[in-house]
Structure formats: structure tokens, C-alpha cells
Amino acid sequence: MINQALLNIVSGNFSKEDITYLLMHDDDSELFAAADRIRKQYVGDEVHIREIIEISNYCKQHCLYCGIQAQNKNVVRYRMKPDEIIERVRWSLPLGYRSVVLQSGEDEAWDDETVCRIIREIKAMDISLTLSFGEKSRETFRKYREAGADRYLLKHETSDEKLYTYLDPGMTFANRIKCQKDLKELGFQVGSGIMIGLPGQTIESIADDIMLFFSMDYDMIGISPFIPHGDTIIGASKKGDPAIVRKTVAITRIMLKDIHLPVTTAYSTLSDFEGKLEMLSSGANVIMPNITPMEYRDKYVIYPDKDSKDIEPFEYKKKLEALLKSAGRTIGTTYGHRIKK
């Protein structure tokens, strides 16, 4: 059965039942091998690096799974100054990476004019720029795009609308998808993604997530294990299963072929540094190192014990280069845009 289900998704003649079967099946070697072959064929051996700077942990939302949710009074809040953000990017240029991600909670203190100035000054450094600031109006997205932002990351975490409504009070799945469509129409490369192991999630709903990936044709998809945070009301829940994460990445690679799939920080948190190779051999082709200044890193705690939170960026790059060399992979030297084939 696994051969037939795998053949179906490779050929594009697949069903939700095929995806569900592969997620539940224990013999994954053929699945991972197929994903690795397709990764090599469509996106090559380069691993694209997207540096992350976590610029603010203020957030107006109340997402039940997130440690920086508005109601968590134990968080020490911070917000980097605009010039501090710009200088941090400039400081990182000797690392040689060509792509940076600015990530923030939904912080209402960021006005459009300030963000657009930050975008323009970063883009003047000749690197690609991804923003991850949560839901905004179409007009705000338009301003970001016109200022030069290349990509926008807006994960929906689950496509199960009932579960989404429970986990994200005051938000709607329909509006999240509307924002993603606005971004696509405005010319952004759009990133989305899910968490595996959310309380109440089923294998069937993960299959629905993958079907949504295919229909929306996202440019980058982050697939992470759920890691509970003790300051949330679901903090006593079980962690997500890394094995299901890996299978979901592999199936997604086979179905969408030329997209970007990261080894997420959450996945790396549940393994050792070398665990990244498992994902890189199962379809992943992106790694997202944290270059947030050290004085802020332990405050952006969406989940505890984040991977490599105490490693300086230049030390991290040396470790990463050695790891990739051992697997016959190299660090990408381009902007890391999706090239559709």
C-alpha cells in the first residue's frame, strides 16, 4: 500500500487518503528517499539561510499555545529600536548570508512609516527581506511591499477551523487565509505553516493541512512540532511527535517540489544539532539561525529551551558549515527566492 500511496503523490494523482496513509505508516524509508530525490532535482544541494531577528515580543493576541501571548504577565517585554534593528542587520553582513527575517509579536507600536523606513534601509544592503508581523490590513501589506519587502511569513498553524477558533481567541481562520491571499496578490512570496501535535489535532486534519498547502501553493512552509509553554493553559499538553513532522515535510516536498522547507527551530529544539541532517535528508532545504542580540533572546520565548539560543552567530555558522559539508550540502549564496519549475 505504501508504494501505491507514494506513487500517487509523486505523480500528482493523489487523494487525502493517500496522505493520511503515509502519515500513519511506520516504514518511512521510501518516503524520505523520494523526498530527498525530488529536493535535489528541483532545488539542488544548497541550503538557504534565513537569519532571524526577533525585534519585539509585545503581542496583542491571546493564542493559547504561545508564550508571548498578551495575557502572560511573566514575560519581560522588549522592543528593539529601529536603528538598532538596522545596525544588527549591518553587523551580520560579514556572515555572508543573503536573507534576513524580521519577526515580531503583533505589536501595535510599529507604525507603517517606521517599518517602511526599516525595510528600505535593509534592502539598500542588497539582501532579501522577510517580514513576520502577523495579520495586517491589505493597505499595510501594500506599503511593506512597495518599500521593498520580498517575503511575508504568516503561519496558520492548523486548517481545522474549530481547533483554530479554540486556539486563537478573537481571530478567524477565514481572515488568516484572506491575509495570505492579499499578500500573494500584492506580489510577496508567501510563507505559511503548521504545528504538529496541537491538542485536539488529528492525522486527518494534518492531511487537510497538506492539501491546503497544495491548493494555496505557498512559497515556503514551516512545519514544526508543538512545544508546550508552561505559562499557557495548554502548557501541560504533550509535545508534538518529530517523526510526524518529518513525514509531513517529506510529503509536502514531494507534492510541491520547488518550494522552500525549513528545518524549523522547534524541530531542532527536540533533537541535537546534528538532528538537522534528518530533515535535510527528508526534503528540507532551509535553516533559520537566530541573530537576535543576546540581551533579547531569552525574552522571545514562544516555547521554552529554543535551539542554539546561547550560540553566537559566527560560532553557529562554523558549526553549520561543518555539518552541511558532512552531508554533501553547501550554504546558498543567492537571495533564496523560490524559483518555480
Given for the second form:
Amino acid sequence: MINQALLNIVSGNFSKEDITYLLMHDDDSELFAAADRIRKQYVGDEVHIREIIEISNYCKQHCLYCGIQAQNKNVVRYRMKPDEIIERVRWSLPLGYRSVVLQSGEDEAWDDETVCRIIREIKAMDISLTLSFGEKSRETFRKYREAGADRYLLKHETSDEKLYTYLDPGMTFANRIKCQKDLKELGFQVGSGIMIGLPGQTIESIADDIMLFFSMDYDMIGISPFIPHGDTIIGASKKGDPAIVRKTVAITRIMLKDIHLPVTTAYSTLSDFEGKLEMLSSGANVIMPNITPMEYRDKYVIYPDKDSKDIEPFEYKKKLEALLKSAGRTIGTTYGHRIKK
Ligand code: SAM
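The form predicted in complex with S-adenosylmethionine (SAM), contrasted with the form predicted alone above:
Now the full complex is given, and it begins with the chain already shown.
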């Protein structure tokens, strides 16, 4: 049966039941081998590096799972200055990576003009730029795109609408998808993603998430375990199962073939540094090192004990290069755009 379900997703002639079966099945070796083959065939051995800078932890939203949500009074809030952000990107250029992600809580203090100036100055450094600032109006997205931003990361978190409504009070799943469609129409490469192991989430709903990945044809998909944060009201829940995360990545690689799939920081948080190799051998092809200045790192705590949070970027680079070399993988030297095949 695993062969039949696997053959169906490889051929593209699959049903939700095939995905559910693969997620529940215990013997994963054929699944991971198929995902690794398809990764090699469609996106090669290069691992794309996307450096992430967490520019502000102010957030107006109340997501039940997130440590920096508006009501958490234990968070010491910070917002980097525009020139500080630009200079941090310039500082990182000798690392040799060509792709930066700016991420923030939903911080209303940023006006479009300021963000567009930051985008223009970063793009003048000849690197690709991803933004991850949460939901915005189509008009704001349009301005970001015209200023030169290449990609936008806005995870749909879960496609179970009831669960979404419970976990993201004041937000709607419909608006999340509308934002993603606006971004696509405006010419952004769009990243989505989910958390695995959210309280109340079922295997069937993860299969629905994968069906949604396929129908929306996202360019990048981040699949993370949910990691409970002690200051949230679901902080005593169980964390997500890394084995299900790995299977979800493998199935997604087989079905979407040429997209980008990161070893998410949350996945690395639940394993040791070398644990990245498991994921890279079952479909993943992106790693997102944190280059946020050290002084802010212990304030952007969306979940506890984030992977490599105390490692300085140049030291991280050395460790990462040695690890990738040991697995016969190379570091990407391009902008890391999705190349549709
Ligand atoms: N505000 C932006 C947004 O909504 O996309 C970006 C910041 S938000 C903190 C980035 C991501 O963190 C979310 O998409 C969510 O998946 C992830 N996240 C938040 N809390 C988490 C947790 N407890 N475990 C794992 N991932 C979490």
C-alpha cells in the first residue's frame, strides 16, 4: 500500500487518502528516498541560504501560539531603526549569501514610505529580498513590490478554518489566503507554511494543508513543529512531532517538485545541529540562519530555545559549511529564486 500511495503522489494522480496514508505509515525509508531523488532532479544539490533579520517584536495580533503576541507583558519590545537594518544587511555581505529575509511582528509603526526606502537600499546591494511582516493591504503590498522586494513569506499556519479562528483571534483564514493571492498577482514569489502538532490539529487536516500547498502552487513552504511557549494560554500543550514534520516535507517535495523547502528553525530547535541533514536528505533545500544583532535575539522569542540563538553569524557559517560538505551538498551562489520546471 505504501508503494501505491507513493506511486500516486509521484505521478501526480493522487487523492487526499494517499497523503493521509503516507503521513500515518511508519516505514518512511521509501518516501524519504523518493523525496531525495526528486529534490536532486529538480533543484539540485545546492542549499540556498536565506539570512533572517528580526527587525521588530511589536505585534498587534493575539495568536495563541506565539510568544511575541500583543498581550504578552513579559516581552521587552524593540524596533530596529531603518538605518540599523540597512547597515546590518551591509555588514552581512562578506558572509557571501545573496538572500535576506526581514521579519517582524505585525508592527503598525512602519509606514510604507520608510519600508520602501529600506527595500530600495537593500536591493541596491544586489541581493534578493524577502519580507515577512504579516497581513497588509493590497496597496501596501504593491508599494513593497514596486520598491523591489522579491518575495513575501506569510504562512497560512493551518487550513482547518475552525482551528485557525480559535488560534488567531480577530483574524480570518479567508483574509490570509486573500493576502497570498494578492501577493501572487503582484508578482511576488510567495512563501506559505504550517505548524505541525497544534492542539486540536488532525492528520487529515495536515493532508488538507498539503492539498492546499498543491492547489496554491506556493514558491516556498516552511513546515515547522509547533513549540509551546510558556507565556501563552496553550503553553502547556505538547510540542509537534518532528517525524510528522519530516514526512510532510517529503510528501510536499514529491508533489510540488521544484519549490523551495527550508529546514525550518523550529525543526532544528528540536534536534541537534546535525539534525538538519535528516531533513536535507528527505526533500529540503533551504536553511535560514539568524543574523539578527545579538542584542535583540533574546527578545524575539516566538518559542523557547531557538536553534543556534547564541551563535554569531560568521561562526555559524563555518559550522554550516562543514556540515553541508560532509553530506556532499554545496551552498547556493545565486539569488535563490524558484526556477519553475
Ligand atoms: N507577523 C508575521 C506573520 O504573521 O507572518 C511574521 C512573524 S510570525 C512570529 C512568524 C511565524 O512564527 C508564524 O508564521 C508562525 O508559524 C511561527 N510561530 C509562531 N509561534 C510559534 C510556535 N509556538 N511554534 C512554532 N512556530 C511558531
